[in-house]
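Heads up, the chain below is alone and in the form predicted on its own; it's given as structure tokens.
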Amino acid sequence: MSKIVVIGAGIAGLTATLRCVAAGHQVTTITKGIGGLQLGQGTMDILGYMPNRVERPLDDLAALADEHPDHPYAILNADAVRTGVNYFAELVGEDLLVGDPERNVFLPTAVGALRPTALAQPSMMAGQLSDGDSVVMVGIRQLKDFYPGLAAQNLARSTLPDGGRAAVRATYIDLPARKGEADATALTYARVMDDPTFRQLFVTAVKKVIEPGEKVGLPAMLGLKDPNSWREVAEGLGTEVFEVPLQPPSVPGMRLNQTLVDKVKNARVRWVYGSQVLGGVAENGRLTGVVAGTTGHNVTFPADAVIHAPGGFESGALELDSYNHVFERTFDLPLAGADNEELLHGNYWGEEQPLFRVGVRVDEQMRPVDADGSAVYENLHAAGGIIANANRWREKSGDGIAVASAVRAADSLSTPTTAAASGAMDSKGDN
């Protein structure tokens, strides 16, 4: 049994944390904080733009390779995304994600733009409109981040994938929260949602205000805790009901977190919350072991093998200092596109911005090279966002570039030069 160290809790960590547990490795899972997952959209975005919306995802994967050969999309084929993508999908399971991720589909922003995505939660599924549907946009006067007549406004003059429009309006209910409680987030409500009680003051509430034969799109909040809550306000209803996501932090993205977080704890792994990553201990061109900052005092975790999944410059694995000069903070890799002049220009809507394609690079094991292509350690791998090349906010990829990393490291420890290496290492022991 490898002792593998996985550095992250995001997309990326989690989803190489269980995909270990399942080969079989002893796990140790170190993170600073939350990951990521309750800052998105509680989807599976694979590839949405090119920069048009992209109606097939894997299809066009190798176009974009094409484009740019150094994108972790070349090195991570269609397959190994589908693969990536699907376990993940099995991981959280039918209620939280659902879709095909051969087909992107096309939801509801708060502002009522249409995004592209491939799986989602299935709360959200009714969101996808064809030309000459009713739908009204249901907003609550207490709930500070949802403004129906915007989203309403710029659905209504949205192109639909069909071709077609929709005929949508907006509405309010009043109903606080908690009594007295006059500007509550999403999550509060989400939370007195997992209340059936409430649930049913909600639906009692929207049912005066809406029209036969409207969709109604509601803020994502439909209870935190129990994935089906929304059948029920469907249900109650009487017709469909679609969840949009809100900015963070976002009620679909904590449920998935949630979920995975809990399928780590139950799987034994070594949960180490809090504490960040210092560095790592090295004998002959491999890490032995990891470095992390405790209470008090720093401590030092054994490893066969190391998965390096603390996401890029948003979670402070990447940084840059006064000098314009970006480093990785934890062991220090070499950065593709760091030494770029220009690393952030003028011109924020037009041309990307090069900084956001400063990263590793990796080889076909996820395992960080230098300029000439060597691994910089033979038994330390990459996933997610600390990974180079990839624009992931502009062309919606980092879940899918995040999934297929991850599983691709993880699968990669198991190959002969890693699992002969880890054997030599477990003949001698702990370092």
Contents of the next structure:
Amino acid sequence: MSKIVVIGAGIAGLTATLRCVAAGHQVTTITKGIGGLQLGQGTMDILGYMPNRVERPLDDLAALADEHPDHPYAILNADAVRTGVNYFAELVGEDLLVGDPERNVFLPTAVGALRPTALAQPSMMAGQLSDGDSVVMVGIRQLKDFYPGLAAQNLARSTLPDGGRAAVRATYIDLPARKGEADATALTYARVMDDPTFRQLFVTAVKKVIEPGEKVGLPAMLGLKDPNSWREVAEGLGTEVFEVPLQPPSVPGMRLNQTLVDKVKNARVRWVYGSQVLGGVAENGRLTGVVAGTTGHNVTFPADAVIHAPGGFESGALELDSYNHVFERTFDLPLAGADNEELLHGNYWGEEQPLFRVGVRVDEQMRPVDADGSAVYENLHAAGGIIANANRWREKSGDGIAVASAVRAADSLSTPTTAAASGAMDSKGDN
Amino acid sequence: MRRIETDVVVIGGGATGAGVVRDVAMRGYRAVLVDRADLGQGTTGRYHGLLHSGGRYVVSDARSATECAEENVIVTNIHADAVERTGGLFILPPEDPQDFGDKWWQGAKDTKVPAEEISIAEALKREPRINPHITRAFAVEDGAVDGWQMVWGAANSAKLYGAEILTYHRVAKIIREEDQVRAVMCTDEKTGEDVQIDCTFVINAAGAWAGEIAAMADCHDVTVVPGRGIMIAMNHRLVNSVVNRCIYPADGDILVPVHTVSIIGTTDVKADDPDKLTIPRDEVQQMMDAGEVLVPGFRKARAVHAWAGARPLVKDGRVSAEDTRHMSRGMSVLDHADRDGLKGLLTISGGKLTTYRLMAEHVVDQMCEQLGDERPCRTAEEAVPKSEEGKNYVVTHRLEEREEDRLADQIICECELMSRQSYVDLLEAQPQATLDDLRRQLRLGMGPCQGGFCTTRAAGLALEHENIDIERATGLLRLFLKNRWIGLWPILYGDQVRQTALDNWIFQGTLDVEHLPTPDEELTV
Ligand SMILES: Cc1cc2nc3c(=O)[nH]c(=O)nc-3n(C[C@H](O)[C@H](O)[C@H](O)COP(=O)(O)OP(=O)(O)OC[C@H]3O[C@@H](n4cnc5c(N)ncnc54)[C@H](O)[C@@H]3O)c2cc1C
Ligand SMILES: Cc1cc2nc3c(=O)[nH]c(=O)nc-3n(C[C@H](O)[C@H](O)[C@H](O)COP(=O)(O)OP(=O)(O)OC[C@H]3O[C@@H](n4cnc5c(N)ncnc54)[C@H](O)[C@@H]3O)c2cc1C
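Alternative state: the form predicted together with the partner chain, after the form predicted on its own:
Next comes the full complex, this chain leading.
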């Protein structure tokens, strides 16, 4: 049994934590806050665009790897992605993620785009539209993050995956989540939707505005804790319904996040929440522990190996300072792409911004490597958004990279026992 | 073709043009103002936000100093709702020439700019973040002025006096009949329609574009040299009063608190084209360094947005064209009857936003004289609509309003506490507006998230207006994101990078906006 420290509690950190626990390690997970999982759309993306729309993500990974040999998927390959995604799907269960990693589904977004993703929540699946479907998007007057007209009219003018069109209209209901409240988020609604009484009120209100034969698109707020809430709504309405993810606070994202966090907390993990890891303690090219800032003083957590899953720029793990210097905040790891002359350019709708490709380069065991390709620390592994050379939000590849790298990192941990066994211990200087 | 008849056409909807049209209308003329874009979209929307006390010019330009001091009082009064009476400080850092302190103090007395020397302790009490090593501090009457609010105030006042305000009308030609101006030809940028405005007088207030306009009346060689300056808004008020460096006017020497942000500026570099102003990284660095002198730790604050404006400086043969800061910043009126033998055309350019009313008074006086009318100027005495009570702007006003309507209304832009009602009302009044046009009046998307959370809401609500279809609503969303980025990427560092990454996750990650049905032609107006 080895002592593993996982840094970060986003999708990568949580997945790595559970994978390590399953392998019998003693895990400490240190995080300064909640990760990005709960802010996202709440599905499992593998690869959506490259840049054309991807139908079969695992098949297309090879082509992506050919084109971009430094892409994380080129290092991980399709099998690793399949393993990671299946592992994640098992963790959250069929109440929260369904589908087939081999095949993308195309689901309506809140502005009416058809977004590819690999696995999705069962409450979203009826959003796969086909030619001739009649759909009604239902908004709630008091919920400001969903405009059914925008979603409906853009969907109506989109070509569906089968080449056809759907007839989509928009309507509203008027139903405050709490009495007299004009301004509510999806989270407020999701909480009250867990209550069967409110659910009934909701069904009654929606029933009045829909026509027979219509599929019903609803803002993603059909319950937070109760995974069957949406089914009851569908039964009550007597038709198929689908949830459309909204900008944060994202209820589907919260469902995934909460499920994983609960699992971690129930899994004999030492959970250190609200502490930022400030650096490592190294000896002979290995980390022997990490130092975290807690209230008042710094604490060293001993580690046989470390999985570093702190996210990217969005979480503050990577930073661009006012002198245009990019650095990695925790271990000052070498970064790929940071010396690019033009990190940013002025065309919003143009080519991707090179800044957001910056990250750590990793070897097959997901260990950050320096310019020569040798591991910075023998036993430091990276997972998720910190890894360089992906264009995550455009490709829709963030989740797949995160879970695949987390599982790969956990599975290839270089702990003293394994390292000694393979004779791989080298005496690299303390950097 | 549409045809309109009036007495006076005012070209340019910046501070100067808005002041002129108000003055003309108040003196009883029929007037039409035209601008190729929205009001306050030229230099007036790309300036520093400072209502000068005159302090900045007490040594370099005595006349401007006195004019600013006088106009400051008037503008604070007639545009009460656009002006925050922040007060200001001139502080002398230890590394700057120390004898300038005495020169400045003498200058303030000579030019009658109200000023008072205060102790360093008092200065630090008023502004705890400023450089504690300063050697002298003077308090002045600087204020912050919202240029858009001011311009709309003047325009609305003009409307009450019968003037017509035509935004998105681009002037293409000035028609003359021999030596007399007869009409202005425009294109309605929204519909593509040609519009002829018959008139007897034209006042050219097109700022940095005034030379182009004069040339449309065959009056050539009016050279307006654009002097480009950049400004950077930091995400909160590092100071609550205007902080000036007490030196001979130079780059990056003023920090102005405007609404929820504070703005550092500015630079001055000759530009070729006022429509293509850059925000070079080295100038951003220069502003950061200058900010550090005024407020130590400045670089650690978060920059939210940057922009560049062009000073409309009329070329003066006495100074080199490279050195725009030392050209006449005073106003200049060109009489084209004198200069080119064309009656019915005056060009007004230069000056400052602070002195916009005075500039208007001068040029309209001159027009009256040419027309042989005796009609006195009254613009200094009467407040514009919504400022009649003389209540000056305070930064907390929206907090107070939202507190009141918190249960009845939604907040569409959380950063700037913009309510749904205020947005829907303005859209109803200006259904052809872009989200940027609405933003300039409502501050939609101007806070730290730079549109991350409110853009979709704004587009969704726009679609609910009967005259806005899905193509336009989607185009509005696309255009807003594109335009916000113009002012973001040059200053993107620190926490604003985090914000941008989150915003990208929202738009591209969750909403997949790039894959919405794309228009045949991208929306631009
Ligand atoms: C960097 C900088 C900082 C400044 N800071 C301050 C400050 O803090 N305080 C202060 O008092 N002053 C300041 N000034 C000065 C002040 O901003 C300007 O003097 C003032 O805004 C000029 O207003 P304007 O109306 O003359 O020009 P503009 O606002 O540029 O108006 C000209 C208008 O003409 C329109 N136009 C052009 N071509 C056509 C056409 N063909 N048809 C129709 N319309 C057309 C344009 O769209 C534009 O709206 C600053 C200036 C700069 C550049
Ligand atoms: C007093 C003051 C306070 C401000 N406070 C804030 C704030 O708190 N937060 C904030 O986000 N912003 C703030 N701004 C900046 C503001 O949001 C705009 O970026 C700025 O006014 C530029 O004008 P715009 O919005 O009309 O143009 P943009 O949004 O930059 O662009 C609109 C149009 O102008 C054209 N254009 C863009 N750049 C240029 C250029 N350099 N030269 C010529 N044409 C150009 C574009 O092609 C486009 O058609 C403030 C500005 C001022 C003057």
